[in-house]
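One chain follows as structure tokens, the form predicted alone.
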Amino acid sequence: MTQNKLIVSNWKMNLKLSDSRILVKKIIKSSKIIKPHIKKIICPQFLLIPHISDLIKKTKICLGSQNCHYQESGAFTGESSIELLKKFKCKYVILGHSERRKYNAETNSMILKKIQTAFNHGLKPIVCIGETINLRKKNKYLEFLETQLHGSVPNMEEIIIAYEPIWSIGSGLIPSFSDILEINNFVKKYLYERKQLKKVSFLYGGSVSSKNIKGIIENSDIDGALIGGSSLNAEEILKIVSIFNFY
């Protein structure tokens, strides 16, 4: 049986209503040739979620959120609840992205609570981890990633981990294929042995493009990709999807 491959589009705080409609319609049109083991997931900014949910409701494309709060409701100005995400058919939620860790001061313990909330409500968390270039140069990246995994991933049945080295996001630089494979093996071994998880899906993210994804797939044994900038361009994201079709 072919292993499912997850292709997650993280639009971040991009695209107007009209732009998002055009992009999604192009993806829908091409989805007829996407093989069943390819799971396409779109994660737009909050105000686009109802619109995208309506556009994809008769398709096999899945909807995700870029964040959620760990409380179901309350005095949390500017946040959005897990119940509203479910209302608009979100199936996935990105948690612990380095941009939220940096700009919103999210800690491992906070991310842990969010993961537990998402899991308890039936959403699948996509948990981001990644090191800075200084940690990579000092050869302390595995120690740092272990700290993130230890502090933010609960003991649960399964998890999706997206490895996004901070120095790679938006820079056009990516780790070597062997470096990505090393992190893949490290993450799965740690979570299987230390957290007793039964299933771990490993995604790579960070300057993913149609030019490098084939090499990453063939040499790094990834289970999918978390895609930022390339997911905003219809031609580029469809090229990436078509490459995954062969694996």
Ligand code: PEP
Second form
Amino acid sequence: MTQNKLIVSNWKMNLKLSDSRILVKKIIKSSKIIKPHIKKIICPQFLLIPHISDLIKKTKICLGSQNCHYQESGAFTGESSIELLKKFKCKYVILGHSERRKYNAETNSMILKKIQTAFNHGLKPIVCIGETINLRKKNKYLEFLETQLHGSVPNMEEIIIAYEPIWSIGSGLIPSFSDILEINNFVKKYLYERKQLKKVSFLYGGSVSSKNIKGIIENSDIDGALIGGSSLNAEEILKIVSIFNFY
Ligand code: PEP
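Please supply the coordinates for the form predicted in complex with the named molecule, as a counterpart to the form predicted alone shown previously.
The next block holds the full complex; its first chain is the one shown before.
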């Protein structure tokens, strides 16, 4: 049986309003090619969310946010609430991205609170974990990933984990397929056995392109991909979707 696959576009702080509309319209135009077992999720920056929400409202494309706060409302200048995200039909939220851990000093315990609040309000968290190049070279990456999982994943029914090695993001480098498979097995074993989760979906993220995705899917048993740079180009993201269609 074909397993469901998630293809998540992380646009980060990119695209002007006009470019985002052009990109989404191209994806919608080709959305007939997207097979039913594939869920295409677009995560734009906050201010684009209402516009993209309107554009995709009659399609099967889903919307996600790149962040949310762990409080429902209050004195949190510069933040945006889950209630508003849901009003604009966001169903997913990326949490714990390495860029937020680095530039916004997000800790595992903050991420845990965000995941819990998002989940309690019906948003599906896509939780990013990933090691630095130093930790990989020193063979300390599994310990580090375990710390991230231990500290940030609450007891809950199901979760989507995106393994994004920091050294791979935007660099054009990816781990070997067997390294991705190792982390996939490690994450699922840890979360099923130690945290008693019922369903774990494992995405790979970091320099995914139409050139490398076939090998990753065929050899690393992934449930989908989190895609940054390649998701900003309609032809490239549609090529990636069409490759996923076969698995
Ligand atoms: C990301 O940062 O979420 C990401 C996947 O980036 P890229 O594909 O550009 O490496």
